[in-house]
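First, one chain by itself in structure tokens, the form predicted on its own.
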Amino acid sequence: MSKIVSHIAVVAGDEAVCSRWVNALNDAVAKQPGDKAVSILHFLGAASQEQVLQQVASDGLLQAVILDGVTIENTSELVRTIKSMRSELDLFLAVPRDTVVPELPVELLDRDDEKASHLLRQVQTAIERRARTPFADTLRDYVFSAKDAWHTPGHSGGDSLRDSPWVADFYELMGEHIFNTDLSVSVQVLDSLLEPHSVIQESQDLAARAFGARHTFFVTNGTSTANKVIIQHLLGAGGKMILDQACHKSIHHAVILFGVEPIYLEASLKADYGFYGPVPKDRIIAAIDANPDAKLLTLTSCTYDGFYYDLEPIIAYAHERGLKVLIDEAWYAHGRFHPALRPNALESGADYVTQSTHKMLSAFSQASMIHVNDPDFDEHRFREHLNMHTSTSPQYAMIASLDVARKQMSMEGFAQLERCIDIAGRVRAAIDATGVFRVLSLADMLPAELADDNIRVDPTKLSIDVSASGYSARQLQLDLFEDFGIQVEKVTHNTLSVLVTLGTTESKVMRFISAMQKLAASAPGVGENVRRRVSSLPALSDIAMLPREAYFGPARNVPLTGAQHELNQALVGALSADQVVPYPPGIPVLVPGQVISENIARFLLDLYRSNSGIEIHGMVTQGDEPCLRIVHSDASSIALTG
């Protein structure tokens, strides 16, 4: 691997103390032998705060900062400052012996010796400490090492299919590596992620310092299982939880595991485009006190489509009445590492965080993160929770690409993210300039009752509104598909969502904008009549019945359509038995014991008729008949309070 240039600024209040270590610190990198570091410093000075800031602010090389405690007055309003912008980067603060320093996330160096090796040494040991891959490096050196297996998995490092007449071109498809590095628990060396003590354990301290957490835990088998274990931890034995009736199908099937008592907060919407937004602060505030013995909010920030709560003066309400706080932060992992995506949950003041780690930023998919900062942590309960739900047979590839993508954020997260911000406002331009399609601001996609709320929008989630096209968002996403070879997250019935991750190249943005200009001519165009019957989102019912009465207790299958093929009414005013869930984007239109009204009725069946490429996840089909379980009308139901 090629060296990586480092820069560090010095930030002194005196020029000539300032010319003076740059210039020493840089000699002393000089004579070291090449294979010193990982990567090359080099040290530039900083004759005052601001220019140091426009630095942070500017410079992805920029991994540490060297501060004269000295000669620059207020240090440390300018540390907070820095870390405020730039979490990742190594503070060091210069002061005489014997200095009393308050309590700084910094390290402290001798402003005192002369000998500019050390203090080398000290900025050096800090960068390669955080660009470590403790599981990462372990897993590949013993791949490399060769070692006979005589343990599971049972392809033995792919031995077993690579000369095999039938399944060799499998072996080839995937790659020596995919196989040799699909271990077991045997491998000791390798740690243990039931009970991490060695590699794992390092590498999950590492995402716990970068991640901004007290502890993180890797999970295997995604975000969704994260949601249940932290809601295990906490209500496992029941108990009130309010939460946003909007969130993740996960969370709701936590309820129904758990026993729980919902308190659901009826998400805003924005039926022109079908977007579900944030809960209304007010309803969230009126919520928990209406609730007093409530002991868990769960929120999602940022949602599928982007929008992210003003979470501080929620999560700083919810801990005054005595509730912990959960935000799953699934689709926004990436928010700690741009001044311009910060605050995010855990800065906020979140107890629990669940992150898919796989969704934005490099890691494989399944792959996620539980960060936790409840100052009541029992980690020993927390850690069999978590073991309930973990398998016993990790994949191994899966933790590596965790501990690398840690890595990856720690070293050029800011780089990184200031291309995906460029990038998506240059493609947003682009859009807009066909006068055909349009990517939609914030004020579009956001509901009126959220304006005061001060929520904003990922700007690395683009959703386009197609609705002047002509065409639907379903034709375009398979003309996209089948005549560009171009795959886009999701779509509403009149919007696409295109996602700028770490691996969008150029390339790719040539591509699709080129696509999008080439559709855009040949749009047919669209009046206003077309474009108001398109069935949008319906508003959320009523919660009659505890869901896991409602799941687990006696039911029938009702048909979504009578005898000439229209809406069953037989189903309005029922009570579902299920979680009725179209995919993307994973949130619930129906969970148990909830009314099924006319309107979700309706919805479901034009949903399951219009060929949209969405699934809906909980019906279910009798024959060719499509069905909702309803909950049996003599079964006894449980009212809910709040």
Ligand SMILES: Cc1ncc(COP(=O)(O)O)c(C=O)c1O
The other form holds:
Amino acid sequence: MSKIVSHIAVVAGDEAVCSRWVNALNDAVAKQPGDKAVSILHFLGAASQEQVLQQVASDGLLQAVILDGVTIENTSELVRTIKSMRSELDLFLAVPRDTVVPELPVELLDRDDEKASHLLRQVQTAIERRARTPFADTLRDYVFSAKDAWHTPGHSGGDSLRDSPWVADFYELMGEHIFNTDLSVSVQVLDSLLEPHSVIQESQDLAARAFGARHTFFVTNGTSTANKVIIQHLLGAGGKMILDQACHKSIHHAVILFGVEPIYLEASLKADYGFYGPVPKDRIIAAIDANPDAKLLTLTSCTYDGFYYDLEPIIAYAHERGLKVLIDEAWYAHGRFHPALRPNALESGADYVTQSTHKMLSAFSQASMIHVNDPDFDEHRFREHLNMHTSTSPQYAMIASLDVARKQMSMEGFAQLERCIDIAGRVRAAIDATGVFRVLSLADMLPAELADDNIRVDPTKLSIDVSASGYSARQLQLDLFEDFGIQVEKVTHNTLSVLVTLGTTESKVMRFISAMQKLAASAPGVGENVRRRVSSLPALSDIAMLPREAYFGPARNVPLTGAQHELNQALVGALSADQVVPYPPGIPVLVPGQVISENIARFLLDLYRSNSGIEIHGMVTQGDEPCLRIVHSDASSIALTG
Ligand SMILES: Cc1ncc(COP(=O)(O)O)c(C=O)c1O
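Follow the form predicted on its own with the form predicted in complex with this ligand, if you could.
Then the entire complex follows, led off by the chain already shown.
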């Protein structure tokens, strides 16, 4: 592998001091034996605070900054500004011996030490500490030490498949390392995910530092599990949770599993495009005020479509009233690593944050992280809850991929995200230039009721309005796949969504733009503007029973239609026993214990008949007949009070 170049900025208020240090440090680098360091360090002088901030804002190779504590004024302010832009950078403050330094996220350098090689070693060590992947390194070393396996998994490094006439093709497809990295807790040098104390713990500690958490836990069953673990930890024995109605189904599942009393916040909706938006701030505040006994507030930021909240005032309000705050950042693990995307949830004060490291970063599918900053955190109890949901045979490649994804963001996240944001801008311009397709702006996407809430949108998620083309979004999705080999992330009735991730290459960009240009040129309905509205979600109806009791209690299937194919009125006023979720987008219109209103029943019937391709999860079919499972009327008399 070729040597990586790392830049280190040296900033002093005195040009002579600055260039003396830069020259001495670069000389010390030149005198080092060639094979010593992971990366080649180049020290660069910055003669003013403005110059160093310019470098922090634009230099993707920058890994550290040395600040002269004597000739720079107001170093504390400068340190805070640099950290607010690039949290990952190692900062060093050079001060005379015996200086009392205020609490700052810096390492101290001895300004009186004449030996540049000492300072160089300190800087090099800090960068190399961040560049380590303790678990992934140990896994690789173990694989190459070629130990004989007399333990699980039974494929034994792939030996059970390799020479088989029937299944060797699978071994070849997957490659040898998918098998020989698939190990088990029997291999003690690889630590234990359930009780980490060596390399997994070190990797988690590095992740906590990179993501700005007090504790980070690796999860190998996705954010779906991470959300349940946190809700079990905080509300395992029941209690009130205020939550976005449009949150991920794993949170609704936790409500059922742990007997939580949910206070649903009605999500905003942009019906023109079929997007759910965040919950208006006033609605969140009102729910907090109306439920002084609630223990937890749970929100999603950013959403699937990229909306993210101005979280700081909301979290501060919740904390003042004694609530803990969980933010589902399944789609926002990259948020900390570029100033244009900050602040993220932890930086805004969240107690618990879940992230699907696999969605936007480079980890394998199912690899997620839980970050904790709760000042009242009970680690022992949390570990018990986490272990209840963790397999005793976790996938080791997945753990290694979390370690590597963290390293990547820590070492090159800023540069990679600069590239992603630039690509997103170019794709946006090229799509808009077709005159047929159009990338939606925040103003286009945002429901009106959120206009004053400082909502922003992640620039790496592009929602493309196709309604002027005459194609349906579903048709375009198929054409892109079949004619151009391009798979998009999702569609609504008139939008296509694509994600620009760290894995988006220039050649993918070229092919996507070219495909969209060709599709625009042959669009049947150019100029016709066939924008349609989706029928709005019906209003939330009352929750009359705890979701857990409704789900597990006695229930029966009731057909959606009567004898004349009309809406079956027997459903109206009954309580749903299931969560009923049109997918996409995966937001429930009914949760267990919710009163089935006429509007909701009619909405489901229309959707069922529309043949739109939208799945309705939770709808039961009995023979050919669509039914809803409803709570048995005796049971539903045990209504929720209060
Ligand atoms: C908002 C949100 N939270 C959680 C999840 C679950 O994440 P995972 O796929 O990592 O289990 C998803 C999945 O799409 C999601 O959209």
